[in-house]
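Given next, in structure tokens, is a single chain: the form predicted on its own.
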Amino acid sequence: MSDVVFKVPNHLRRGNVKHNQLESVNQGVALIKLMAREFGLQDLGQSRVLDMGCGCKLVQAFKQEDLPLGEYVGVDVFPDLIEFLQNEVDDPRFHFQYLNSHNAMYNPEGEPLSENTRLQLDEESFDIICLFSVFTHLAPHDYVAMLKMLRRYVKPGGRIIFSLFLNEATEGGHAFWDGVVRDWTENQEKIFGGKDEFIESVQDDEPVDFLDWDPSQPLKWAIYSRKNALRLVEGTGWEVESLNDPVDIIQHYMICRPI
């Protein structure tokens, strides 16, 4: 792959700053291919995509590789990034919106998210709604509110896909916990009482429903039990199609269809 053709200033790459620009593009390409594969599509050339918590990696991937795309709407709580994308992406297929919704990590002064939160978009107009590294930072009430809010924007035959942290090790995949144990900190020692106690809790058949992993960094890691992650979808207007193990580019991810 050649040099990145559409660069985003590092101070605007909040979720991607640990990767260089080319790594972010590669991840974006892989996520786009993952969605096409999961939805039985050759590409996204006929798809209208809503990317919540968009960041910049999918935009960079589409632009870098000139990937087929119907239409893309990126929504984010970071106004500086949205302003940059609106000014720099000169392509009628791309649109961007700022949403001032609260998130303890990324937008602590924002307005509370609810099922009544509205986007400036037509309802039932998207084939795919994606949220990568968004539910990984959502508390349970926002997990439910986000699903309810987004339900109105999906087409009857559309899908939603989102990544999340599950409190389980996954055979054949990479576990979030591998890095946690390797990089054990004094603060984690205070929370869990010790590494052995923590490992035992992860291996428990009935892990806690929800864990804000590091209270000193609220919702940097929002961890759900599998049972709770599935249960919270109930009553949101969606039904679970699949809850998938991690792959190289993504943690666990869930796909739901509207009901």
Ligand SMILES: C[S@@+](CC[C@H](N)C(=O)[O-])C[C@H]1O[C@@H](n2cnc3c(N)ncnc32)[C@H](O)[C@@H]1O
The other form holds:
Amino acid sequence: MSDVVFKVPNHLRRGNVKHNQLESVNQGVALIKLMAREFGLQDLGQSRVLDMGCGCKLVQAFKQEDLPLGEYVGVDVFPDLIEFLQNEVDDPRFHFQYLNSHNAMYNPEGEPLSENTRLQLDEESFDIICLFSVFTHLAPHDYVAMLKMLRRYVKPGGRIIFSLFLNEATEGGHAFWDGVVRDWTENQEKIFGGKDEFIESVQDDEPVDFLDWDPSQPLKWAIYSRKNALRLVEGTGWEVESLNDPVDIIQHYMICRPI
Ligand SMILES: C[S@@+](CC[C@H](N)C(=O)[O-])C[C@H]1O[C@@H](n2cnc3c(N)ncnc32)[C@H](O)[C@@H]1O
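Could the form predicted in complex with the ligand be shown next, to go alongside the form predicted on its own?
What follows is the whole complex; the chain from before opens it.
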């Protein structure tokens, strides 16, 4: 792939590949293709997409490969990024909105997210709602609030897809824990008393419902048990269609449909 077509200054970028725009764009292209595949589409040319916690990865990816797109709305709690995208993306298919909702890691001064939080968007108007690396930073009450709040905006027959950290090691995946084990630190040695004990604990049948992995960096790693991740969807207006193992560009990811 050639150089990045639509560049975003590094100080407006978040996530683990923020200093490598090309890598980030490649991931974005792969995520768009994954969504098309999962939803049985050739591409997203006819889809209206709501990207919550959008960052800039998907917009850069659409631009990079001129990928087909119906319409895209990106929402984020990062005002400078949203302003930049509103000013610099000169394409009527793309829209960006700032939302001042609280997140312990990204927007600690924001207003609490609730099922009554409103986006300035038409209800029941999106085919696809996606959140990549957003539930990975949500506390359980926001996990539920986010699902309930977004339910309003999906078309009947639409889908939501989101990545999350599950408290389980997955063979061959780039699961969160693989990285933890690889980058084992003294701090983790102190918490878990040794690598072997730790590996045993994540292979446990009954991991804790929720773990804020590094309390010194609140919600940097929001880790759920599989059971809890599924249970928290109940009563939100969605039902789980699939909970998928990680693949190279994404952690575990869930797909739900509206009920
Ligand atoms: C790790 S970044 C991921 C960005 C992008 N989705 C990606 O895959 O590159 C998490 C993003 O979620 C945004 N965010 C966090 N909490 C949010 C919330 N409650 N509502 C909307 N966006 C949120 C952050 O500002 C940040 O841009």
